[in-house]
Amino acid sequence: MAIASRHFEVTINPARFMTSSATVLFVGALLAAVLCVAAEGAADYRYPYTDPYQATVYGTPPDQIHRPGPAVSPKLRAIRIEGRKVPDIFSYSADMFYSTALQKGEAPLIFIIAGTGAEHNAIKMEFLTQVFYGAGFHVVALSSPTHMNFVISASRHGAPGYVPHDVDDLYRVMLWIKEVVEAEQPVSEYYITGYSLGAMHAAFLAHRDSEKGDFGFRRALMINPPVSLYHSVKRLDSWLTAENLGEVTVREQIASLIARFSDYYRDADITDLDDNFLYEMVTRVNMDDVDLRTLIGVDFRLSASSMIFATDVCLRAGYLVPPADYPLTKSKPLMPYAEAAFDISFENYMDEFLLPYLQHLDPSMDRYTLMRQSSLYDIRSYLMESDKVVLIGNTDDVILNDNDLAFIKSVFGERARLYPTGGHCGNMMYGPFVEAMLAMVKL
């Protein structure tokens, strides 16, 4: 298998590699907390961002968000592989997590899939399993298969980011849940949704299952999906290059937004440092289309270094962590890897790894079939045939171009509903967008 090897010099540091630097630690943590701070309120769409950038990164204010209802408490539960190998480092990610909301007595059950790096107790998927719970189903959230913890407990070839085979797992997955789920309360039917990433791997789940027929899904819903996936995390990377930031380098930039964000954080009146405050302080930071596509950037980065090393360390393949430096344990120094991994583009990743280790399966494989092969084209005929597939989005979706707008209104025509504004998944949570959702699973 003919990986190339990325190594570099390991320094010191004792840091762990998911919280690996001040810089991406606070980042992170501020793209955690305001990218899923969404919200709504009345029947007319009013959604307040006509700025896509804006929209992504502000989501919705705080106080228009969409109240479901009375507040349920999933249950988080786990699956342990059998047999299964995991790295001693990664001991504590050994079962693979997922979460209910089941009700009492026979109901429809929906599966919710996160999007790209996502876990299943995300914000996003916290809010969308009370709005489907509060909508009379039972809830299953499952974190995508790109999160590290999937990765290591779940993956079957440990190499996430080439849609059939992370299916593959999916659907695996969903059937030990089914058999769990059956054992506990009566099942009517089955739908399945998921956002963004995990919008498409609903897409294909569905597309699986005509097939297969083990669920027999009466709606897959499918909230801002990539057409492509190959094109819209190039567009992503391409934030963190000179197209975006010029002269400027990514960590400059990074530097700025935190300089910026502690001088407000400094001057503030604070009472409580919730949501509202973070909102506020990101909305009231003087932030420009750059700083704006910079954090979009970075928040999809880390989810994507985070991948990477799960996968290099579960495949021990040489290319982040050379085999002199096995075996890794929890006191060695990880912050390099991180580093390191942060450099690497989704598209370097798939022509230095994913693409040499897919050919190492499949010496047919090559870049056009894996690109064609994780995107929705692959599936247009199923996607135009099944009116049990439906999509919602907007059509000033950052992760889409034209051609990609083009694709969707012609594959789903009306079954299609896309708003002006709103951005990748900015008013998930806007209440006119989270009633026509709805209304879309229950046709």
Given for the second form:
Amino acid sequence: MAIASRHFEVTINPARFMTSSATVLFVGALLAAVLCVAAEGAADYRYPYTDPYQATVYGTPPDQIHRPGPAVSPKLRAIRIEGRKVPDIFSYSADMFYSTALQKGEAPLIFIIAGTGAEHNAIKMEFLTQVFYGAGFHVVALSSPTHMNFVISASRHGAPGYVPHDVDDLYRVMLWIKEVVEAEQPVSEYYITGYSLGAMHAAFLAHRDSEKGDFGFRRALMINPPVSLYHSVKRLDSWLTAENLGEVTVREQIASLIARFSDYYRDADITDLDDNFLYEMVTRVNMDDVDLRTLIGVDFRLSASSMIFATDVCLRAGYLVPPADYPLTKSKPLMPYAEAAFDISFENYMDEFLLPYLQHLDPSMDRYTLMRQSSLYDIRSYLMESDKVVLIGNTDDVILNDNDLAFIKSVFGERARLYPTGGHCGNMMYGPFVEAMLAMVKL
Amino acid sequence: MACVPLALVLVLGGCGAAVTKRADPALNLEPTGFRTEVNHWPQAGGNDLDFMEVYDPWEPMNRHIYDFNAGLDTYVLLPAVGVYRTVLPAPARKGVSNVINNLNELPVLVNCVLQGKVRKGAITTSRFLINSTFGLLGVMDLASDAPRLQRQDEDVGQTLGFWGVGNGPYFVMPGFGPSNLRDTVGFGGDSLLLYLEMMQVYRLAGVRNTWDTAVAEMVVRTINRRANVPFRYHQTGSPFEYELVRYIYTKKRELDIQR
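Switch from the form predicted on its own, shown above, to the form predicted together with the partner chain and output its structure.
Let us now look at the entire complex, which starts with that chain.
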């Protein structure tokens, strides 16, 4: 989710902290001692948002974000596939971009795969890059195969969402990157991680590697994965329907949210909009769970519509853009397509585009196979047996249902660490969560 | 003077992505012959995103300018910012930014007056006085330490809007980015105010070669402005970036005029 604001600027107020501690001491030494003991017992995990939708949208408060140590500026890199017929309007996206943060000298290397629609340098990706670099890894950050840049520049079939194809694409690109990095710095061993959909990709990549043996991953860390891609996106899709919104239309609901944010901005006495301002705005504007679900749903829908448009133009499949509209020139207004794309749910895309396309490539493909192969059920026995694969997440993750949780617990057992709160990736930057993540990778 | 940064850009420029080339005929994105049976072609009429529509009769031209600006950003401005960041340490850059912001307080004040905004005008005046004196000619932004003395933002475009002048057509200014007809006129007005102010400043400072100094100042202002805007072209991850930027710009200006 791209909603949670960027907030690396950490503001701690020691004065206020000291004052409150002092007050406790004044109340009585005994009481203070009791409080301290109690606090220590619960000190492991005190993530502030107990509402999973708040957690998902708000993320972690700036003063509780893990500080990864000295900052590194990741290096922007690109892969160009020569001879690839990139549509003219996407010429700016012809190269596949990724970023690296390499140690000086030998180190283990970790690949990080972004979540749905996210780029290699999205806020969460940049954060994970800093964290793993700080822990001594060479880091390679990759965009999600569902991000338009990946679709346009590196995808073999041009239509993301079918996990086996997306994993083929990632695996190929990772082999190329392996060559590039090894030519610059020695690599001691390989690791892989990812969050959200990227976590599912990470598990499939570990599985693929166990068959091919190119990387010999020492560990694969899944952060907040879906269990079934299509079950999870169906939930996200449902938040823009009457099931969530009742009588209100999507249009009215979005307008109401924009009006609330506008009011907040208008009344704020600030010109320089920094990350803290954005965090405060998002957390202070009054939003109930219906609003929060709408925001998550809209964010997801916008990523999906970018992906669907890019896919349709790359394949000229006539799904969004009528054949008569080609060639699309750079001066062509795209708003009509954006509006049409916004009305397409992920499930529409699967049934109307992806499945028929896969059947075009392989007539034996069916809906059940597509869904199964895009879920962890497809590699269940590998996940059960392989100690390499570990999982960290939250039991209140908004993209999981009870069956998904039961699957995670039964398949991973001790290798899964689940927190009671945090929603979907909301606690990913929270100190104790990050420390647990690192401990699990280094196990 | 002005040639030094330009030369540095040319020497260190092009420090974008390091590209690795690969060839694989299977990845050439050849036509597959596949067509979907169902389609979602654009249709006229009500829609969930119609609030994002902006009056943009010059759109084809604007989109070309947007594309040009993206190229300018990638090949000139961002490399220049890179050099700037290498040459000047962060505290010095902060000082430069503060001095420029301080000089910009005067046009802001003029616009506060033109709109009869007393409180904003008073804040801007206080800021200018404090920062120009105790802040050592604006190098330090001491005023911002006070919650009630935050920097205000008014310009001629907002003043025109305040007095009822509509947006006019959306317009992407070459080299400067999103605007509209009213704000482009306003930009001219603000530039004139700054010109008048800077001529006085040069006179007070005893600058003889005003032309070269003005060019150098322009370069520094441009690089400083770019360094302080986090926006990057083609980083929204959306093929509809032009539309998103157009909407956000228009909405923000609408709110700024009301502020």
